[in-house]
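Listed next as structure tokens is one chain, alone, in the form predicted on its own.
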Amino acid sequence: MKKTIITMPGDGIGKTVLPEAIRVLDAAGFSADYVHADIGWEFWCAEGNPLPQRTLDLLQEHKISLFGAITSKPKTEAAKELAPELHDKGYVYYSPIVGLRQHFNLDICLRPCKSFIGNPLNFIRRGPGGKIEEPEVDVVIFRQNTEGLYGGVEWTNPPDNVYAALNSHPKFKGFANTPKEELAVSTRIFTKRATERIVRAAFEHAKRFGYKSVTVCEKPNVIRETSGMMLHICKEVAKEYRGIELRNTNIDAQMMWLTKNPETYGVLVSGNMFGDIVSDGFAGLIGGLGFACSANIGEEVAIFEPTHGSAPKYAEYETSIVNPIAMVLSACMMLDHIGETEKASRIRQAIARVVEEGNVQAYDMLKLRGTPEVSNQGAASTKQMTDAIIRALK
């Protein structure tokens, strides 16, 4: 029987490079039903609601998405936005992503760093007697998704009851004569099951696929209780794998070494905030935004989609110059998730060949400012890279 893969190409360029993806998958003779599915900023500006439940229920019913981009705006601004008879309704604007993630419990986010050969972007140092060197890097990232400070327990101008239990706290006499209406407050929650839960999904990948280290990249020197949660339960999970070495690093350490040694690291995890950071991090180093992929993966439901953001300016361009691999690389995610592995393998070797050969390169591999003028530059479309991979999958 056919897939049916829930799309939501969402804002910008999300809707330009989702439709690219399913050519190649196309070419790679994956036959799926595709049903769309409506997020982002026009239903947040139409309804009120970036997430309308009937894309909750599509999702609840086929399980399996590709997802494009989103577009965000603080709380003042998007408010503005919002149609005139939305205005003063109570209203308040919430990323659908984050939404999203909580709403299937997506509390594994797989963020995969690995370099091509021949990629331009690629990051190169210098070694002994001052020859450039370009370590491979084959770094994977499992950032707990669910919870820490994306878990969206905060507040200005904290309630009497949230005030009254910050204060019974000894840490809280600094805040003390700050005047209630004057603060902000942002929580940071780990909970057991949820983290234990993504350590054993690391140690999991390293094992099956050969990784012979998982480093844990947390702060526990100073966030004693949720860093630390993290770091006491990754010992404890480390026993059950021999052969797997563990690692500790915190988050500002590790982000000067991983243009030291990048090749020396392989399973990376983290809670929220920290997993972003380090997978941007490493994504630097292999090309950038362009060839960023990701997995949002619950118990029942995944969601499929390119690390970078809506570009909305991108998107207004006659031809788009955007680069549409990191899209296509989160479809291969998605094919080893559904078990199309073989389909995903020859993607990925084609989108190697290509970018190899150097023939055909987006305006970022030339390293050309995004303006429409790259064309003349050189630089392929988004529709010419695509055509590129399906000829390298021929």
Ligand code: IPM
Contents of the next structure:
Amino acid sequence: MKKTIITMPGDGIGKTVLPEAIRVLDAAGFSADYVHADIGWEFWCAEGNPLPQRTLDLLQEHKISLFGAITSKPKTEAAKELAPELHDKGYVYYSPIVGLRQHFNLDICLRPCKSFIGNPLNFIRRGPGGKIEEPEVDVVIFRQNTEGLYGGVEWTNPPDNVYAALNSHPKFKGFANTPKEELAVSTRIFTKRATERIVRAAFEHAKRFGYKSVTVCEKPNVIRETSGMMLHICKEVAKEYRGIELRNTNIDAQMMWLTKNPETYGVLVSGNMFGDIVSDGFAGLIGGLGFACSANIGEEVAIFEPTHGSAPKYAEYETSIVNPIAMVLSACMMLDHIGETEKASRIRQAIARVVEEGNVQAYDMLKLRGTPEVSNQGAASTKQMTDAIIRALK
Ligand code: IPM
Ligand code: MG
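Same protein, different form: I have the form predicted on its own, so give me the form predicted in complex with the ligand.
Starting with the chain above, the whole complex follows.
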């Protein structure tokens, strides 16, 4: 039976790269029914909702989705761009991807950062004697995707009952003299259930794919309750996985070390905000936006997306120059998820071949500024890059 895949191109270059990924899937012999779903800025402006109910219904029905990118703007700017008849009706803009993660409880976020040999964007460093070294990075970040600072439990000028609760905490003394209206509070809530799920997912992945260590990257020395809970759970779960070393780093130190010895890390696990940060950090070592792919996985629904944004300016170029590889790699993660692992690895090998040969390179790989002129400077267009991957598949 043919699978149905929900496609949510979203805004800007999301609309460019998603169809390119489907061209590669087709060429790899994966056939599916692709059903479009509305999401993004255009629906915010026209309907006051960037994530319409009809899209949620489609996702609920078909479970698997490819997602492009979304344009987000600050609250007041967003309100201004609403259709005139929707002004002052209480519509508030929120990030639809964060909304999707919450709505479908896509609590496991998986972000592989693996360097391709020959990628000119790979991180290099100076070794002993000044020798240039290019460490091979092969890291998979497991980010808790629904809780923590993204949970949305926050207030400016908190209501009386909340204020009273805060006031009952001995550490609130330092804030007690601040007028209530001048207080902004964002909570960082971790649950045992979700924390255990992300930690287990990390260890399972390490075991299945032969990674030697799981590094928990939090800040338990300061954020004792939440980071402390994650570290404690890691220690418990680690007992079930003999042979996989549990390492423990603080987010700040990790951001410093990741350029020093990135090849020594395997699987990482973090809460939501720190996972967001550390995954960008490692992505920077393997090519950045053009190469960073990601999966948002729940118990039922799974959504696969490149981590880059919608880059609205680039979407206006007559010939698109953006690198489609992050989107194609996200599609590979989808194939893995639905058991089409052989096709996924063939596509990854094709990308590896194109990158290593170096004949076709997007502007980012040539380290050019992304102007329309890059085509005259040897940069491949989006389509040419996809074509090269498809040729390498054959
Ligand atoms: C990501 C992005 C999102 C996040 C933004 C776009 C809301 O940075 O997927 O990493 O913060 O999770
Ligand atoms: Mg991010």
